[in-house]
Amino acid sequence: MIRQAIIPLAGLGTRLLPLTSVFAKELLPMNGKVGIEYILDECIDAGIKEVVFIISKNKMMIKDYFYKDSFYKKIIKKKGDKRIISAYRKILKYKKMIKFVYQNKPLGTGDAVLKTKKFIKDKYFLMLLPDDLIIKKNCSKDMIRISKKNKCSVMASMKVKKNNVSRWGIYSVSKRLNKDNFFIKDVIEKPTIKNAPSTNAVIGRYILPKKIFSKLKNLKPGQGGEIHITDAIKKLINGGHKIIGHKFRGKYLDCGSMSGYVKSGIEIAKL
């Protein structure tokens, strides 16, 4: 059973400047709801009971967002507004399932994941990247079902344009299970167009094994001087660990860039 999820939130959000010069990108609203709540709702619907946020001291406003109890209580006592009461109850629901760890130096996604080691109890856990929203279908729920059936790790996947492969982790396929699922043979973090093994990209949903922490602990910094989760995944594959690539059926939204953020708000408003 996969009951825990981790969400790396310590990034600087430079693609959304100047908005993120004073505001955490994960708290930017889309159609009247902050971005991180869409991710949390996906987790809850997928059966996740505990979520670990990885933040930095510069992103404390994320923690503050869920800990404004006294503020809400004063407003509710004064006004008794049903909408505010409902919003506060929702915040309390989120708060009960969230834990925080800190990554104060930007050393990569792999380093962020390693910070959560003390919290992860089960054999597998879910990781979601907040810049990647998948709407209309719960990708995490589908991946958990696939992981349970095949007793292995799963990563969300989609085809990308050849000239964009350097933005993603790109993988090659070893064996197809069906039209939407296949075993991954190898994965490369942000390859050049020339070195990319395909146009199959890993999207920000992962079901990873607890044993990945041992790979991360001994991993040397890679591209850009950062510790990449992709490099640890590669070591798992080379060691015989099976990982399924899952072609998800929902609609992908990139919320990490300015144009993507605007388009995401428009798409969500249509739901």
Given for the second form:
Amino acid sequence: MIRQAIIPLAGLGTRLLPLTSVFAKELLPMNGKVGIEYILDECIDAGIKEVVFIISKNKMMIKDYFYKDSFYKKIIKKKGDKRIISAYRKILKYKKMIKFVYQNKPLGTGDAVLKTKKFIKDKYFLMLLPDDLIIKKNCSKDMIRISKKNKCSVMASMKVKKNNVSRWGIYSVSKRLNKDNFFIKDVIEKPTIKNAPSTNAVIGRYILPKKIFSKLKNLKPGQGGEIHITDAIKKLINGGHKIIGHKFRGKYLDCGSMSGYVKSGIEIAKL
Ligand code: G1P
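Output the form predicted in complex with ligand G1P next; the form predicted alone has already been displayed.
The complete assembly is shown below, putting the previous chain first.
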């Protein structure tokens, strides 16, 4: 069973400046709902019971959003407004399932994952990257089903344009399982067009095994000087661990860039 999820939230959000100069990008609203709540709702619907947020001291605002509830209590006592009561109930529901760890230096996604080691109990856990929103179909739910059936790791994936490969983790396929699922032979973080083994990109949903922590422990910084989860995954594959690339059915929205963020709000409003 996959019951735990982790969400790296320590990123600086520079691609969204000036919106993020004093504000956490994950708290920016889209169509009247805070971005991170879309990710949490995906988790809840996929059966996740506990979510570990990896934040930094610059992102304490995220903890406040879910934990500082004296304000709600006061207003509700005074006004008893139904809408506020239901908003507060939702926040309380999230609060119950969230734990926090800290990554104060931006050393990369791999380093962020390593910070959650003491919380992870089961053989597999889910990781969601909050810049990547997938709507219309619950990608995490589908991946959990695939992981359970095949007893292995899964990464969400989609085809990208060849001239865009250096923005993503790119993988090559060893064997096709069916129309939407492939066993991964190798994965490279942000390769040049010349070095890219394909145009299959990794998107921010991963089902990872607990044993990835031992690979992360001694991992050296890679592309761009950061410690990448992709490099730990590569080590797992080399050690014989099976990983499926899952071509998800939903629609991908990039909330981490300004144009993507604006477009995401419009797409969500159409739902
Ligand atoms: C991260 C991963 C990359 C993956 C991407 C998906 O990159 O390192 O392999 O393709 O997420 O969004 P980042 O977006 O943090 O640069």
